[in-house]
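Quick heads-up: it's one chain on its own, the form predicted alone, in structure tokens.
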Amino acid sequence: MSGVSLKNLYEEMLLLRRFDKLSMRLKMKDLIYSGYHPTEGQEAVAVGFCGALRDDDVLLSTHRPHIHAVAGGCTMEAVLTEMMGRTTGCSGGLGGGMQYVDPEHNFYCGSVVGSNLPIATGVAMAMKQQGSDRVCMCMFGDGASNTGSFHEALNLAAIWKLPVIFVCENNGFAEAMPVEEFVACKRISSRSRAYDLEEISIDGNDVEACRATADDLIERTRKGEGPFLVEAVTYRIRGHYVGDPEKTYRTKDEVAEKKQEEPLVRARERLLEQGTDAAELDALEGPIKERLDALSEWAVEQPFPTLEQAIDNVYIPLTEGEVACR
């Protein structure tokens, strides 16, 4: 498992529980703009998957984007400062929480439910093409497996045998419908059959689980042996985004259930068993409190794009002659 501890993978989570809790925070402050999705509960399949990845690959997420960006290997600077607006952020703060990239680290997300599927599919044609063993790996929603662009992206994929991981986080809900209710097989995973793909579903709050399929899947796409589609089952433990009433379609019982089952809950018990001391993962908080604390101060002092950045992007720079001839 990428030589990676459990301890390791548990404080990474950790981390990506209190930078979303910081960033649900600074939301309720109207200091993050667009809109935002909290992310408590899938921190496994973020670890597991995203962090899995090596520097040169490629990584697709969605409008649940940020654990995702910073688990594969966005800056929490870069990606805080763009939800909230700010120069600093990786996308110059114009992209907000849902819309942003970040070439240097190969990040790429959108708010548009699927559309990240087809264009996964036409950066890996471009990997393979360029004969290289990179991989790209496309993060999407259960709900996104009812678009056609699910369809069209796992076809060509595998008829072209590209070099692609297509994770579905199923976290059992798209917005405020359960999956059971919008999917009409048991396992969105059995779709893997019309495309010839193997049938993959795992535990999604199971980090290690997460991370050795991922070492598998990568290790195998690099040798020629993809697309892959894989179904990370979890629970999405907040709502839809944050003021989401929620009781219109789960009830308070069902949430506390499904808490005492969640990645950190799961990776803490299984660290204790193995003999790691309590006190020893409890002072893994303090740290991080302190780095949350200094990135939450020094994100608010960041500046806004002037006007003339805001739109330097919208349109391409006319030259002389072409002004001349409007």
The other form holds:
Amino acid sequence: MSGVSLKNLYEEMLLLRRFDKLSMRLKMKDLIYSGYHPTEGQEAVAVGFCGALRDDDVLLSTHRPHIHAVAGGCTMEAVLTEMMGRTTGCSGGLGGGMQYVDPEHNFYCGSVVGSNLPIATGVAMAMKQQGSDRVCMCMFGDGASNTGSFHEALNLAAIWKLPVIFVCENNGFAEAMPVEEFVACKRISSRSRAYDLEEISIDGNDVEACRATADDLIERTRKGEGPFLVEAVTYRIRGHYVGDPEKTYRTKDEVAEKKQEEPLVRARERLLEQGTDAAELDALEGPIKERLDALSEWAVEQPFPTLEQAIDNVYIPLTEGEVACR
Amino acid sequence: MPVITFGEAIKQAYREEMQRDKNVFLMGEDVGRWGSLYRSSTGLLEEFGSEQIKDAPISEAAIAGCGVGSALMGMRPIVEFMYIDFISIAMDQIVNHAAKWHQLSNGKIKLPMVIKTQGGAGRRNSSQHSQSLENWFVNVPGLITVMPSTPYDVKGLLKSAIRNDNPVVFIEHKCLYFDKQEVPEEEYLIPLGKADVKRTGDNVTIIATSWMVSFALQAAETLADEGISCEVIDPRTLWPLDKETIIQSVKKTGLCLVVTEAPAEGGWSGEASSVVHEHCFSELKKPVKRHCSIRTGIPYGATLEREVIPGAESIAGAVRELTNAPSSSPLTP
Ligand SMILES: Cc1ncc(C[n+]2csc(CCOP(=O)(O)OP(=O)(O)O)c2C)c(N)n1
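Starting from the form predicted alone shown above, please give the structure in the form predicted together with the partner chain.
Full complex below, order starting with the chain above.
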């Protein structure tokens, strides 16, 4: 594993867990306006996969993007204030929590499920044509694997052997739809067979497994062995959004049981087994808290976009001085 | 008469039509377990079972395709798209199949399906979840497009849409689901293609659709105090359009304002305006004015989206301009 210790990975996951908590608090205070999709329990996939990319690789995400964004190199400042609709956000506060772009950090997400897969295919096609060794990584959920976009994108990427890694974050649910009832195959990875790709399914709560797989697939993709589809099996600990009617699709007992296997618990257990001191791990919390307290204090002071900013840039004017939005 | 919400009125329409005809079914993402995004079908899964209330995977093209295929086989599907924005994924089925097969079969095939969705801004959902895309459907021959604005109307119109043998695109507004109104217990239908005069007046005709109807009515109230009497017309069905009601009104008032949440350019508001120009040219004191959203993606945030779409105040401003009263609206072009 590219020289990164489990403790480093644990610390990164912890930061994302607390970042999600902070965001949820801000949502409760009505400082985040759109629906907020929590990420608790899915940190291993974010850190393992998104964190393994090079700066010039391209990352595409979904309607649950914030920890992918941060793990993939966007600043927490830009991601948080985008969710809060401030000008310092990735999209200047005009996109909100599930649709923003950060071209400087090669990060793009959108809120139409499945639509990022065909886009990833296009990104990878360009990369290949340009002769670079860059790769594109595309994150999506189990639900997205039911879209036509998924199948069209996989086929295209496969016939053209594109440098793209499709990462299916199987968190057990699409909104209230349990994966067992709404996806026809037991393992989403088996869908790769239809496109003559390898079947790769891994434990998405094991951050070391995630990072090792990511490192391996990225390297192979750079060598021209792509595309790849990988299924990372994890669990959505929170509702689809804060306050969704969870009892319509699962029991409290199920969630309690799954909490025993979530990535932070798993990584911590392993670290303790390996002889890391518990106090040393607990000590990681303090600086993270300080950092996030400062972040949220700063964030609430940031300005909102004006109407002028909001309607500027709708298209590139054909003549100079033309009012852009009319 | 019981007072119920817009969402409850939808549920009553479903219930009555599903009891009347076992071929009627609802299919869409989370229409069963969750009872739809704005809870307009809660409890119906328990009541009617999974043959009539079908939770579907995230497969918009497939959902629309199931609508077309099952309608072909004699069923009466209601296919729901959670947000109108996602209907783009189902467009091929709707435009190239649902809207075409009746004609291609020389009238032999009927496709009685309701393509039900919700659109519009106002819930801080940003530009991929807040669009007003009704214009796309108005421009497709073969489709009927309905946009209800009140609980009473949604119930009567939905029941008519379900019984209609054409594909009907039925577009609700996300800000209307919790609006309340008296709705009779006994059964009633509202014919498609029939406008409703929501307020009578003499000086100006305001034609408004969907959520904009309530703002037009608020504006009319304010303007009444200023001595401007507005007639507010809700077409309810964008196509086919009840031209008669509109023409009669404008012949009386001589001034006309069209208000939509969709941007004006290339839209239905232009169609409505043309109808007035074509039929009321000699009675018009001024050209028809349109007051619509700014041509921009709906911005995120707590307040900005309200600034790019019409509201009661900006509608009043547009009317004042038409009537040469002092104006104050920043949105009026
Ligand atoms: C095309 C489309 N259909 C429906 C939705 C509404 N929606 C938002 S998130 C979601 C569930 C997505 O499930 P999955 O892909 O498994 O991702 P997860 O939410 O589990 O991260 C749905 C149905 C959408 N945003 N886009």
